[in-house]
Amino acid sequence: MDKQKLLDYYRKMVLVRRFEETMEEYAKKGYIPGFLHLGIGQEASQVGAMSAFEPGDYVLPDHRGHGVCLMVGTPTREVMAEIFGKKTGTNGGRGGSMHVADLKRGNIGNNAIQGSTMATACGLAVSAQVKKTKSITFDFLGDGTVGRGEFHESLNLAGIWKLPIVYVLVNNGYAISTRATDAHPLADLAKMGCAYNIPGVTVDGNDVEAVAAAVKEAADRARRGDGATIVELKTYRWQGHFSGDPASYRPAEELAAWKEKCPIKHLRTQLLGKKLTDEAALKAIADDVEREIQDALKFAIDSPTPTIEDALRFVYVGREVAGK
């Protein structure tokens, strides 16, 4: 891979981490409304995969898909202020962390309620069956939701109708506080596809290299009209299930563990040891994205908060629809 795609990756990926580190830190300080999950650690998945994501093309986040948004190309500020649950942001505020949205760029958000955006996935792709249009959906999951019955619905769907989707299914480890060792008889989930004939690879999440090869690979494949593919990102997440979580449940000898192997650390290691850069140049880029989240965290605290009225704005109930 040539060295601007790789120093690209490490941008995005030291972008994505210093947004979570910062909503952890204002989610401490009171700034952000409700649950805030984060993904901390699982960089490498996210910007590796969105690598392959063309405009067009559709995606669904799972719970922890800051990341997957500004993948998507929404500015950072527009982001933080969704999450900060300000007037400015994509949604005017009204959706939050677990609602980001940004439909012109392709993002239909995620759902708190996991598995669900699997369906919601088979409708975008018959849609672009039926359009005749080379459009295809990223739909990210975790683990847990291997266990979840639209899972399988799903997934029986888009194997006999041959739909363009890409699953990629982040297995973290944990879904909640349960082990996927202790949920799943499978070690590798992505060979839960060969039942409805679709293939499934797995591949390692913290190798941004690998997980954007294996994923164009599959988008691929989606776009030449063979159907749906599953790619398994064995990563962990740092962090509890939710910001405040201690996640005692887990050892820490694991977290440590996982710690060394991170992404970030990963590729900088291999972007010094082949020479493709100095430190030097990595602090730049550093410095780049952390005046990009001052930027966006000032134009998130600055920016007005919904009024009340705002509240039911988009809300149809007891309205007249044309041509009722």
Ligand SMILES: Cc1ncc(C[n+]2csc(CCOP(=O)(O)OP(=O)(O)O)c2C)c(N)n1
Second form
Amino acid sequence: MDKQKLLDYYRKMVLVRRFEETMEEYAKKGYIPGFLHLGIGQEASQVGAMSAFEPGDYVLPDHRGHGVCLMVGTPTREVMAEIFGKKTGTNGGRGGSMHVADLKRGNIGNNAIQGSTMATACGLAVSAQVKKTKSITFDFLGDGTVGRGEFHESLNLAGIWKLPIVYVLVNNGYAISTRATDAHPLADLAKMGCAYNIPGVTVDGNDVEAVAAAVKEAADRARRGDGATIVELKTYRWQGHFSGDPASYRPAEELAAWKEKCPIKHLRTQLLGKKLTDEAALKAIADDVEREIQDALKFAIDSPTPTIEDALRFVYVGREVAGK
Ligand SMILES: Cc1ncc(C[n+]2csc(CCOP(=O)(O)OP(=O)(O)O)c2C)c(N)n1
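What would the structure be for the form predicted together with this ligand, given that what you showed me was the form predicted alone?
The complete assembly is shown below, putting the previous chain first.
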């Protein structure tokens, strides 16, 4: 067991957790335009999966993907400013929470249409094959997305062309208020790839080491030219579908049980149990993360909002009306 690696996972998970909690707090205060989908509770899935991401790879985060966007290496300040709709954000404030993209680091961004990133992933993977690069594509999707037509069409193409894709299927148990087990005939959705000759594996999505190992194996397979894999991560979102959804469709005991399985708590217990660290060192990590969050928050709040000209800069259709 690599102590340094585990402490790095710990710091990253605390960063993602604190980032999300801060976003929720500031959404309630009215700082954040549009919808906010939070991934609190899913940190091990995001941090563990992204540990296999290398420079030159592509990633398509899902709509709950702030943590994934941070793991690409985009400065926390820029991700936060984007969510605040500010000019200093990754996309000049045009994208907001669901569309944080950072092309130079391989983050292609999310698309609000569930399943559509799966088609884009095929395109990215085909381009890597044609250019003979070693780039692989990480495509994050949820259990709800498995029912979409694009899921099957994309897997078919990925299967027949052995595309270098890792499907990170984050099964958090619900698609809005619909239970995954009410919507799909299989409990382990990774098996859905079998019809397309795409192997799948189902992993405890709250165990960061297990997630990292499974995704690394899938990434290695894609890099070798052996094609796509589905890695299903069983986890849970603590919040409602979006910030403000009271999630009354879920039993309180279910949420309480999953909170007990908190991925950060799990790693913390392991680290302390195996005497790989102590309380003081973990507190120092938390304090360091807090400084990073407060710095990003000040940056996001103090940054200018885009002007009307900024907002129109990439709008092409209809500009002839304005004489442009
Ligand atoms: C084609 C399409 N249908 C419906 C929606 C509305 N919608 C947004 S998120 C979502 C649920 C997605 O569930 P899942 O894939 O399990 O991800 P989770 O929200 O649980 O992370 C739905 C139905 C959409 N964005 N696109």
